[in-house]
Structures are given as C-alpha cells and as structure tokens.
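Here's a solo chain for you in structure tokens, the form predicted alone.
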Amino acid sequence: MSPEDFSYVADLVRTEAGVVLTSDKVFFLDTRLGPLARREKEAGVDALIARLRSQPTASRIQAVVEAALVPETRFFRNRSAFQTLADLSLPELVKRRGDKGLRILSAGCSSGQEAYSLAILVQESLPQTPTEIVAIDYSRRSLEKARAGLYSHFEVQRGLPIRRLLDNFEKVDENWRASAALRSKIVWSEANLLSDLSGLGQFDVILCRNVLNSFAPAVATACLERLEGRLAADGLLMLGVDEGLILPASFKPEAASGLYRRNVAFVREVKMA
C-alpha cells in the first residue's frame, strides 16, 4: 500500500468513524483490507482503493471503514465493574425507578458480547425488572454477528464461566448460540457515535468501553458530550479502565474502576453560577 493510499483511507476512517490510524498501521490496514478486496473480487488492496477513489459510493466507504476497525471485545470485560453493577448500582437505580424499569445503552457494541453480558446480568440479578438494552455500532457486519448471537468456542471461553455458558447458550455444531430468550432482550441498531444520538432517548446506564481511546482527543470529548446528553441525571457511565482520564469534571468515579456517576457537587456549582 502506497503512503498516499494509506493517508486516503486513514482520513476516511477518521472522518467517518472518528478512529485515528497512525503511520505505523500500514501493514495492519493492508491486512484488514485484503479479505474485503477478495470479497469484492478486486485484484488486490491497491485495486480496491483505486475503485474507492474513482467510485466512492456510500456502501464502498462503509465497507472499507468497517474493515479498518478492530472489533475487540469479550464477555464480562472488567468483571469487577459488572459485579458492582449487579450488586450495588442497578438495584439502587431500580429502587428509584420503581415500576418504570431501566434502559441501558451499549455504545460501540461490536460483535455483541458486552450487550449479552448485560442481558445475563439483568436476568440473574433483576429478573422481575423491565429492562431494555439498546446496542449500537457503526459496523453492519459486527451487528449481523451480534444479532445472530453465534460465537466460537474461543469467543465464549473469553469471560463466560461454564455455568453461565450452559444456562444461556446452546451448542450449534462447534459454536455456541445465545438463547432466544437472551437475544430477545436486546435491540440492535446501526448508529455512528459521531452523529446526533438524541433519537435514542434517555438511559439509566451507558457503556462506551475501549472505544474513545481510539479517537482523536477532540472527537472523544465531543462523543462524551453526546453520551452525557443521553444519560439520566442520576445515571451511570461505564468506560474502559484507562478512558476515565478524558472525562469532564461533571463525572466522578464510582466504587469500581471504569464506573462513573455525575458529580453532584459540580452540578450544584453550575446551577448556583
């Protein structure tokens, strides 16, 4: 891949999805685009990019950007934060909501493991509470896999204890599929975190983990502002362990690493001003 082609695709990925590809990612990008070139019956990555340059249709742009993104996720990632949600945070929210129930957003849900982890958690700890889980991602291919709920043995081994696996998944040949009951708890939707999210409504808990750290700082800040606008005043925000550094002063850490709630003192200061 020529430097010019890399710069062209990297600019596209940053504009469309907010993700920054540094100059040391040439081999990575070439590797990621290879399978797409074969699916599109192009002679190679260079031909794929040449076609994109000459005919930059929305579907081609989406396919190339999707291929450049890394859908890294696993079940119950940062287990201590999930445990705090189950033991303390969610029951506390339920007491305040009463019969209204909860809405939870998995933003940048990738191939679905996070959303299914949430569904399992709610099913185990709050079986009587009406809960809507909304999972959004830029990648259509990732969402297709998430909706199917079909995972390899390697994927379910990453974070799913055997009891939870057997209770919530069924064996399909060499793979495991999330049960119909579990799949029915999640609404999957294509959405771009760089765009207006107001149509999603308000949420009691928002998870956006290991997404912002791939964004340029200004893009990550703007994304956080959009998510904050979707979060209830007493809601909880869950980020990747290292992503709290970019949070505004309007949030403070919760009991577990990666969990945050609004800083009431800061909010009061703003109101008084």
Second form
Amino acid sequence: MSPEDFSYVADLVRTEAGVVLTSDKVFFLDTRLGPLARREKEAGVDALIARLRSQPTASRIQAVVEAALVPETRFFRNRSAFQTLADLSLPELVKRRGDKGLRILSAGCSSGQEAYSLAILVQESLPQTPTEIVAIDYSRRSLEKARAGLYSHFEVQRGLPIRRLLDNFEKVDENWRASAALRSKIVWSEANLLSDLSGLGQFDVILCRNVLNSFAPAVATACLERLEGRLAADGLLMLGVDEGLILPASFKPEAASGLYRRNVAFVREVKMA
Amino acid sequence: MTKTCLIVDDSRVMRKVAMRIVEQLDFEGVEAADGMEALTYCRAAMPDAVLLDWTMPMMDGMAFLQALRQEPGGKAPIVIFCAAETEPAKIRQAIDAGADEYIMKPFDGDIIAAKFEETGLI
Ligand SMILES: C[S@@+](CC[C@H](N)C(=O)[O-])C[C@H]1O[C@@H](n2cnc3c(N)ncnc32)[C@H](O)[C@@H]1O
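Taking the form predicted alone as the starting point, write out the structure of the form predicted in complex with its partner chain.
Starting with the chain above, the whole complex follows.
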C-alpha cells in the first residue's frame, strides 16, 4: 500500500468514524482490507483503494471504514465492573424506577458480547424488570454477527462461565447460539457515535468501552458529551479500564473501576451559574 | 507461595501443552496419566487446581472427581474439566458432580487463563 493510499484511507476512517490510525498501522490496514478486496472481487488492496478513490460511493466508504475498525471484544470483559453493576448499581436503579424498567445502551457493541453479557445479568438478577438493551455500532458486519448471536467454541470460552453458557446458549453444530430469551432483550442498530444520538432516547446505564481510546482526544470528549446527553441524571456510565482519564468533571467514579456516576453537585453548580 | 495445578490427562502431548500454559500463569504443574494416579497424588498433597480430562483408562475424570470430593480436604481444590465432550447435557453432569468449571477441547492459553480467573485461581 502506498503512503498516499494509506493516508487517504486513514483520513476517511478519522473523518467518518473518529478513529485515529497512526502511520505504524500500514500492515494492520493491509491485512484488514485484504479480505474486503476479495469479497469485492478486486485484484487486491491497491485495486480496492483505487476504485474507492475514483468512485467513493457511500457503501464503498462504509465497507472500507468498518474493515479498519478493531472489533476485539469478549463476554464479561472487565468482570468486576459487571459484578458491581449486577450486585449494586442495577438493583439500586430498579428500586428508583419501579415498574418503569430500565434502558441500557451498549455503544460500540462490536459483535455483541457486551450486550449479551448485560442481557444475562438482567435475566439473572432482575427477571421481573422490563429491560431494553440497545446496542449500536458503526460496523454492519459486526452487527450482523451480533444479531445472529452465534459464537464459536473459542469465543464462548473467553469470559463466559460454563453455567452461563449452558443456561443461555444452545449448541448448533460446533457453535453456540444465544437463546431466544436473550436475543429478545436486545435491539441492534447501526449508528455512528460521531452523529446525533438523540433519536435513541434516554438511558439509565450507558456502556462505551474500548471505543473512545481509539478516538482523538477532542473527538472523544465531544462523544462523551453526546452520551451524557442520553444519560438519566442518576444514570451510570461504564467505560473501559483506564479510559476514565478523559472524563469531564461532570462525572465521578463509582466503587469499581470503569463505572462512573453523573456528578450531581457539578450539575447543580452549572445550573446556578 | 506458588500454587500447584495437577494436570490429569492420558495424552502426554496434552499434558505438555497444559503444563506450559499453567507455568506461564505462575502455577507449578504436576502430571498424572489417569484418575488413579491423580488420586494418589491428591492423598499425599492436595493441589490448588486440577485440570481434568474425562475419558481415561483405569479411572476416568468423573470417577476421580467423585472420589476426590469424598477425600478429607477434597472439596478444596478447584476442579476444571478439560475434555473433548461438548454436549450440553454431558457438561451439566460434570458440573453437577462438583466440577467448578469446564473447558471444551481444543483450548488455548487464553481460555485456561479466562477459566482460572473465573474460578478465582488468579
Ligand atoms: C474494540 S471494540 C469494543 C467492543 C466492546 N465495547 C468491548 O469493550 O468489548 C470497538 C467497537 O467500536 C466500534 N466503533 C468505532 N468507532 C465507532 C463510531 N464512530 N461509531 C460507532 N461505533 C464505532 C467498532 O466498530 C468496534 O466494534
């Protein structure tokens, strides 16, 4: 891949999705675009980019950008934060919401493991509470996999305890499929974190993990502000490990690493000013 | 103190693979080729963890697990099945018999590390 082609694609990825590809990512990008070039029946990555540059249609841009995003995820990633959510945060929120139930957002859900982990927690600890989990991502391919809820032998064994696997998945050939009960709790939707999210409504808990750390700082801050706009005043925000540094003063950390609450004192000050 | 992990499998190759992985997790690995050998080891010194194959000559994994849990101090070790069996009903039998976790073969270092974390071993 020529340096010109690399910076062309890197610019696209940054303006489209906010994700920064530093110049040491040439090999990474090449290996990501290879399979896409094959699917598109192009001679190779160079031909794929040449076609994109001469005819940059929305669907070509989308396909190249999503191929450059890192989909890495796992069930119950950062286990202790999920534990705190289940043991303390969710019951407390439910007490306040009563019959209204809960809405939870998985922002940057990738292939769905995060949303299914939430669905399992809700099923286990709040079986009576009507709960809607909304899961969004830029990547259509990731969303397709998430929606199918079909995971490999290796994927289910990283982070999913055996009991939770047996209770919530059925074996399909060599793979495992999330139960209909789990799948019915989640609404999947294609959405860009750089765009207006107000159509999604308001949430009691927002998870946005291992996404912001791939954005430029100013983009991450703006994205956090948009997410804050979607969060109930007493709602909770869950970031990835070590992602709290960029958090504005309008949030304060909860007990477990990665969980934050809106800083009510801060909100009040702003209102009085 | 270094924790010990008893690796019970009739395949020498499997034991070596598992041995390398548990050592990377800072465990001291010990090997046994079947349930009988494993039980003899446990009677002398209870390990912290057992990685247990199911189908083995002499005494299979299930028989070993049932015998181990009857031994004095035999409830303490974390027992993780590590077997080729992937049928949900069979896996549930293993868990009901007192196994703490279950790994379906084939596995890799990531999976063992995840299951060790799951059971509080690391
Ligand atoms: C590394 S994965 C993290 C998945 C999951 N949240 C976790 O922590 O395991 C990052 C995800 O963010 C998505 N993503 C990146 N930029 C995005 C954007 N601008 N809008 C929506 N999703 C985005 C990627 O497609 C990818 O699925």
